[in-house]
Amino acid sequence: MSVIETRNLNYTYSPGTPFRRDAIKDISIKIDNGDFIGIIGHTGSGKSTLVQHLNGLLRPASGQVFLNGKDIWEHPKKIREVRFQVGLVFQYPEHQLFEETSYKDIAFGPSNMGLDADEIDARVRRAAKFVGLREELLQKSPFELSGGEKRRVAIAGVMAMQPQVLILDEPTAGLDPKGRDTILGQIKEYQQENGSTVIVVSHSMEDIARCAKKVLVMNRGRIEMFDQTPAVFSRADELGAIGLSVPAVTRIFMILRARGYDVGDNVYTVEQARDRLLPLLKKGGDA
């Protein structure tokens, strides 16, 4: 069943000015329940501005949004009970800190629920497992802590009202290669022991092919593709006609068959090259 669906979902920017820009045009998918969904694009492609809208932070100016079958903007009035059932995590979040400590940051969504001070402290000690903030750090100021430690405040945030979709924008930007795989692999780990849906985007093809089951591609506004990730990836062609490319590790097996190397296809992670490989180099010889 989808718990997310847009039908001819539309957005302006600026409308009625010189500036008028149409962001997002006649957008329609369906999202399933516990799907990992990735989000590329070159920037001003409408990656953010759709997902601003599957919580409605925007609203469309024509089209429709739907959260497990309704209507989100039905009740105009109710929209803050969709936010907390879809959970976004915008670019730099840390940036959005502003309690006294880390705990009462990641509080702070649940407490709006109107939650017990039990639940809200289960909630905030599970979030901040999940995101591997230690123990002391909770009694913390926010801006006491490292860039990488502030990133898994702010998540730790929106996971702690436990979405049923946790969208985030960007999560690994400005984090160098180790913060990037610490991130996302507690994004994958809350994913998999929730069963949530997760929908992430990212400039990264390296972070979307890491974790993403499907990958939606936009472009001018508009879907570009959708599809199951090594589906996507196999497109490198019309992907790169539209400003974007695939993995460095699936160019360089392109290479390979290419040079007319046996090492197959359907490689995007460095994980995935090296089980490929090491067979090979255990033969030796021609291989």
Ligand SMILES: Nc1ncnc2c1ncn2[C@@H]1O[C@H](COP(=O)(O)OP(=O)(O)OP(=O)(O)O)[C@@H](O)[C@H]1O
Second form
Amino acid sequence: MSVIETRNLNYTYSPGTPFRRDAIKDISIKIDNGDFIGIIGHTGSGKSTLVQHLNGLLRPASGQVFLNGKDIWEHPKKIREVRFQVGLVFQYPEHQLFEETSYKDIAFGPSNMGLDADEIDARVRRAAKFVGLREELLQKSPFELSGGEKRRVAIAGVMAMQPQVLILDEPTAGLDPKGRDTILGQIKEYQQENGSTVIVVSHSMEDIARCAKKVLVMNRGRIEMFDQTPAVFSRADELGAIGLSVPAVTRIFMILRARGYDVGDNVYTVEQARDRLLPLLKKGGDA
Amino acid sequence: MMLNEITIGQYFPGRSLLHRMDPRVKLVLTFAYIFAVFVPRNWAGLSVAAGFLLFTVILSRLPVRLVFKSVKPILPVILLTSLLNIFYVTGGVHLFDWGFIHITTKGITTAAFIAIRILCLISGSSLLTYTTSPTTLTDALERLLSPLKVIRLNVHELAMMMTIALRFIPTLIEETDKIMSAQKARGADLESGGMMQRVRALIPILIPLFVSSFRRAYELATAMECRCYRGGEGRTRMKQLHMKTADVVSVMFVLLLIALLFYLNYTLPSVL
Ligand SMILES: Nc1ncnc2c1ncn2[C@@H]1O[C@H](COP(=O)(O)OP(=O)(O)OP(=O)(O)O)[C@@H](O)[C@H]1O
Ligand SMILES: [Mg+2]
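Next, report the structure of the form predicted together with the ligand; the form predicted on its own has already been given.
The complete assembly is shown below, putting the previous chain first.
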């Protein structure tokens, strides 16, 4: 069964004013339990708006959101329960830190869930381990940390709620390449260890290619494609037409193929490229 | 709760006659209108004043609903004044007497009269902010106040502070909205609980908001210094303000309105 399903979601910002803006239109998707979904789309295509519907922060103008088969707006009073099950890490989450110590900030979510002190402590430490925060950083004020460390604290704050579905809106924006790789690796590890469903919004095709099993492509508030990662990245022309691209490696392979080299297709990551090219190079060397 | 539904002081871009008027003239005329609203002493005069407002709303091509929306936040104030007037003003026919409470026709008339007056006042002034961008408005204010330089009032800095404050109101609202969403995503409960609990629930919102406001202030100061901003001395302007025929016509129109209101006071009996 799909863990999250949306039916004909529509949402308009500032309806009835000159600023009205249809942010998402007619979104129907099904997300299976344990999947790793990537969401890509041009700036303003409605990615952030869509993910805020999945945990009930925004209420759709029309349409429904189902979590484990139940309409999340059936009992609007209980919407908080939904937010514990669908954890959402916002874009630039470091701006939401407020506690005296990083430890307390990570504990904010779990204590809102009404857990007991031991459980909260266990969860905070577990989450801190996932994002690679050392013990001494936990006792520091979050405002004394570096940008990347703050980001980790914020992500840990949502992971500590141990949501069934973890959504991250551009978790790697503004980080250096090493920081990006680390955080993505940690998210992937979290997913594998907990068997949870993860949804990542990203502008980086490389990140998506490396992590996501399925990719959702948004364009002007609508779904353009929703398919397995290889299937999406094989449609390079269509992606180009809506201002997106395929990973750089994929582009190189497309050019190689166009020049008549028999390198095959379906290459999206550097590792795949290496595995594909090394045998060919060896063969070339032997000849 | 959606904070971005607050419309007071918000600017709605457009190309109407009102939008294109010289902001200085608009500002002065708005004050003139506020004065005018206090002139009438009878229903005929008040209707003329309200009718004039409706006319300008139509000229602005803004949805009439929007103008009413601006009144919504101060409805409690209007209700309170109306109630006070009903209880305190006595005269005319007594409709209801109970102990020290007397409700009279005059009380009700006064209450209605003053309520309409406040409505005109608020809608009239919000029409100014609806059709004038904050920067244009402070620009106009700076020009109008510039004679005060002789008493060593730094009009330019005052105007700059106002511009910056106004400029950042929407940003702050947006930021607050975002932080609230982020904390709600972590299960923050902002809607239930007693007084103390609600105040405590504000901490996770206020602290990040303060932090980001200070960050913004530093960034802005640095950016201004990088562009060699050093106050108003000898600064020229990119946008010069010009009076046009439409401005002259509107001034005459408002003068005519005020004259008419005085005339109506003079010829018709007062109801207050
Ligand atoms: N709070 C808001 N009020 C009004 N309009 C908004 C608001 N938030 C987003 N929008 C508009 O809705 C549309 C979709 O925005 P959204 O933030 O979902 O895009 P996005 O795909 O996340 O973009 P980005 O990649 O830049 O984060 C945009 O056109 C945006 O201008
Ligand atoms: Mg976004």
